[in-house]
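Taking the form predicted on its own, here's one chain by itself in structure tokens.
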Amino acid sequence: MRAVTVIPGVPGSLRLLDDYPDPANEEGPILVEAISVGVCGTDIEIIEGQYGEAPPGSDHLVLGHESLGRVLEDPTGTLQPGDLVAGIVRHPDPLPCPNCAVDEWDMCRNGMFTEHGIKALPGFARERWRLQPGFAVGLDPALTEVGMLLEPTSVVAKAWDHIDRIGRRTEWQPRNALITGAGPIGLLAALLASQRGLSVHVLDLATEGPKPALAGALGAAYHSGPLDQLDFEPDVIIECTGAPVVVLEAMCKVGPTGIVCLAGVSSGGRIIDFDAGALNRTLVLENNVVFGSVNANRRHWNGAAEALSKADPAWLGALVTRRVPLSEYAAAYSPGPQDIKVVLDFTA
């Protein structure tokens, strides 16, 4: 069986193995044939040796956490052969912590969770994989070409879930949302904002390529200038760039009782001369909230599947800017300037 692997912590160890073992029965009773795997920045960072953890007893980690496959067999009856399915990435810690004990493993408190293709569980960039029923998410058959977008959609489904929960602290009637960054996470966050009936704004540096058109197709206003020069105060900001300056400007720009969700991850190491006292004063006096959000639990995955089933298939398809055959796997992990979502295709 072919699988795309790395040796965690070893830059340049990306390989396509032709003799990777078939998935062990212990991984789960649901056997799945891979269709495609989405590629994201996390994969690139693992390939660069920044982090990643192989499963116990192995030197290799199979990459891939944005999965899409077709069920081959499911003796539990949860799914039927031929069904489209994606695998939930994170699994709860074994203790478990209070959050993992109630299936809120995205909020794990002790860091002992595991993640397919990232931490101690083999990923989905292999020709066959297995799932436990509780971590298998069935998909609408119409999503055959774009179902690998479920994982990033689950991330923004969680972000919106938590925004809604925080908003209920008061009379919450948001009118507009600003999404900073028009990568996959940003555009999917904008999709969910549009499905909520909000006036949507997307901000990104790109002035050419597919991003402005994709935002426009959602009915969103597209901005490429400085955030602090926007002529409105957003009720909600979902920050997807991780750029430190943008993060700070977002916290300063949000309107009274507004909510800023930080969904991008900063690399660190950059010092900015900034008036933290003025920001503190604004956040306190305007009752604003800033919070971080990452990963997703089963509730969010189910919500993401519903959101994708409601979306325009052509719009979702346009997010996938490049499909790479498995035989040319290395090219999938070298992003181009016009790429939004690159997909590793197991059917080509």
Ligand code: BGC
Given for the second form:
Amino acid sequence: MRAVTVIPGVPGSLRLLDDYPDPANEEGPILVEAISVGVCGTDIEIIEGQYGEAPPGSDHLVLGHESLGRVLEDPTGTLQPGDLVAGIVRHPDPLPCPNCAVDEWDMCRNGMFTEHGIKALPGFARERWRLQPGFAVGLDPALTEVGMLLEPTSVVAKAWDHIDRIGRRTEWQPRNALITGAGPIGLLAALLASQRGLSVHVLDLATEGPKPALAGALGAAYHSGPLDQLDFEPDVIIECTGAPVVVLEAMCKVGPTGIVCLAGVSSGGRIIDFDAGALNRTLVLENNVVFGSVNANRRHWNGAAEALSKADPAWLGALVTRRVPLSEYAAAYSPGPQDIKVVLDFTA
Ligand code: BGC
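The structure above corresponds to the form predicted on its own; please give the structure of the form predicted in complex with the named molecule next.
Let us now look at the entire complex, which starts with that chain.
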């Protein structure tokens, strides 16, 4: 069968293999036919050779962690043939650490977790894959066109879950949220903020293209100027750019008792002249919290599936700015400036 692969650590090794083996039974009893796979920055880093790990005993890593497929067979009866399904990305470490032991693999403490399409497990950019029942998430049948957004939505569902948990340290009544970066993660974070009834603000450099209208359709205010000049104090900031200056300004800007969730990943290497003492002062005197958030566990995947089924399908569809047939796979991994989410289509 066909599969999109790389040799981790080797830039330029991206290939569409025609003769990749069918998924082994050991991968799980649920056999799935791929519909589509979303592409994200992590895939690009893996293709550039900066990230990623092949499964033990193999040189090749199948890409793809934002999955959507249709169940072909499920002898466990968890799902029915024809059901839409996505695969949970991360599997717990084998030790397991205290968090993986209670299925909180998103909080793995020893780094020995594995991730489909990223770290030591084959990804979902192949025509067929298999899942264990505990790692299969069924989706609303109405999400055939956009269900590959479940994985990035699970990431922001986790971010919001942890914001809530941190907020509960006090009487927590957030009124507004600022999302920095209007890429897929930022816009999905804004969607979840609007579903919570918050007054939502989205900040991004783009003044053209689909981003301002997508934010507007959620009822969010859209800003493209500097963060430190916003005329309000955010209760919550979800930072999705990973841009060092934005990260620092977010920490300074958040209001008293406010929470900053860092969800964007910087590439590192940029040195900034910055008054760390002033930051310390504001964080302490305002009881602020800054925390990082990555990945998602089963609870977040289920919450994300619910959030997507409540969202406007047309709005979700507009996040997908390009669908690339599998035969032209390489084009999916060169995002254009107007792209939000590019999707590799296995049905074309
Ligand atoms: C994925 C996460 C994963 C992280 C680190 C992200 O792109 O969405 O599920 O944990 O990369 O590998």
